[in-house]
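This document opens with one chain alone, in structure tokens, the form predicted alone.
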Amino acid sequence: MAPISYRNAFVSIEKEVYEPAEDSFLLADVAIDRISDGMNVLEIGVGSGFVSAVVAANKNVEPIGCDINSDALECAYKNGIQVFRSNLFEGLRKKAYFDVILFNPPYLPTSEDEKLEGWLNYAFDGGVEGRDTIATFFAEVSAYLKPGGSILLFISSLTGKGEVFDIMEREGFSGYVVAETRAFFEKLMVIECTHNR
């Protein structure tokens, strides 16, 4: 694949890695316009790492990244991206160390004969209603929140909104939509959530 230059960054894309779409933009934008020098940012799903790179092209900030897929592992690390391997904060100690925590999730509803073969229905796959990864992220994401901290939650009409606040609200946060436009099918939003500590 052609690699993509965006608001300074220049990212190289390989094969089973999911390439960045409008969905990818949109979270860009928003993080650099949250994100301050200085902070430590954490991308979950980091794929080819495009998301951090345009943050670290335009803040004075190295974000990290991880990821379950080795292939989007290494693409990351290729486009300047300190990472590790993971599923979500399973490779992370308990520790509330991160000003910021990107999430781009799986957030197609999804049956078993819709899924894909290989690494990528890790970037597809958000289960039949396409909620499952989401719903454990915030299960799991406030021990590794500074207080005060903050989630930039990439979502789509077709995941839910109503039932994505549900979830958040559920494990004790709050949030509003902070960047919305429209694809041709669906409406992308960011929300943005913090910890009601």
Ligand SMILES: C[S@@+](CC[C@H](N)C(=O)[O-])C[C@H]1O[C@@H](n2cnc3c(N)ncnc32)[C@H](O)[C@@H]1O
Second form
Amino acid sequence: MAPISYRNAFVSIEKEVYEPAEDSFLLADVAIDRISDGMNVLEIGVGSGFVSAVVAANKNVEPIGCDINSDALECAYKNGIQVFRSNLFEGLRKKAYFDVILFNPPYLPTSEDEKLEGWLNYAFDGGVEGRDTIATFFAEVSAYLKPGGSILLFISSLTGKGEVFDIMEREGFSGYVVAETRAFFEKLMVIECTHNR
Ligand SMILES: C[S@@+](CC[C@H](N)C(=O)[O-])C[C@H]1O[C@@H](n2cnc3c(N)ncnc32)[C@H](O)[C@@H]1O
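For comparison with the form predicted alone, provide the form predicted together with the ligand.
Okay, now the whole complex, with that chain kicking things off.
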């Protein structure tokens, strides 16, 4: 696959790793706007490392990334990102440490017969309604944010915006859509949210 050059970052992509697409670009653009120099930044589901690499190329920040896909971790590491293997927060000890947590999750509604073979399924499969991983993420994330820290979460209209806001609010977060764009069959959005503690 051809390497991608975007906003001062140069990222190579490997097989079995999510190829950055409109969702990755939108999240990276918002991340550059919202992240300030010196912040502690975590990217869950780092994939190729594209979003974190764009942040690192434009801010004085060294994002840490994790993924469940070991091929993605190898790729992100080669693209200059510090990584660790984890199912969401399972492998993380740094409680109340991050100013910003980024996540472009698997967000597509996926039935049994739509599942892909191999690691790539984790990039897309959000469960039957598209919100399984997002729901687990919101149940766990507050312990890892500094007080006042924020989340930048990508979703699609296919994921169900109202339902995602219900999940967020149930877990004590408030947020709003900070960027939105139209794609072929869907609306793409980034939500920024903070915990109401
Ligand atoms: C849509 S891709 C986004 C990749 C990259 N962040 C980007 O924007 O180009 C979702 C990523 O989340 C990872 N992922 C899915 N479920 C995960 C989980 N439970 N824990 C950690 N990573 C997960 C996938 O392997 C995949 O790399």
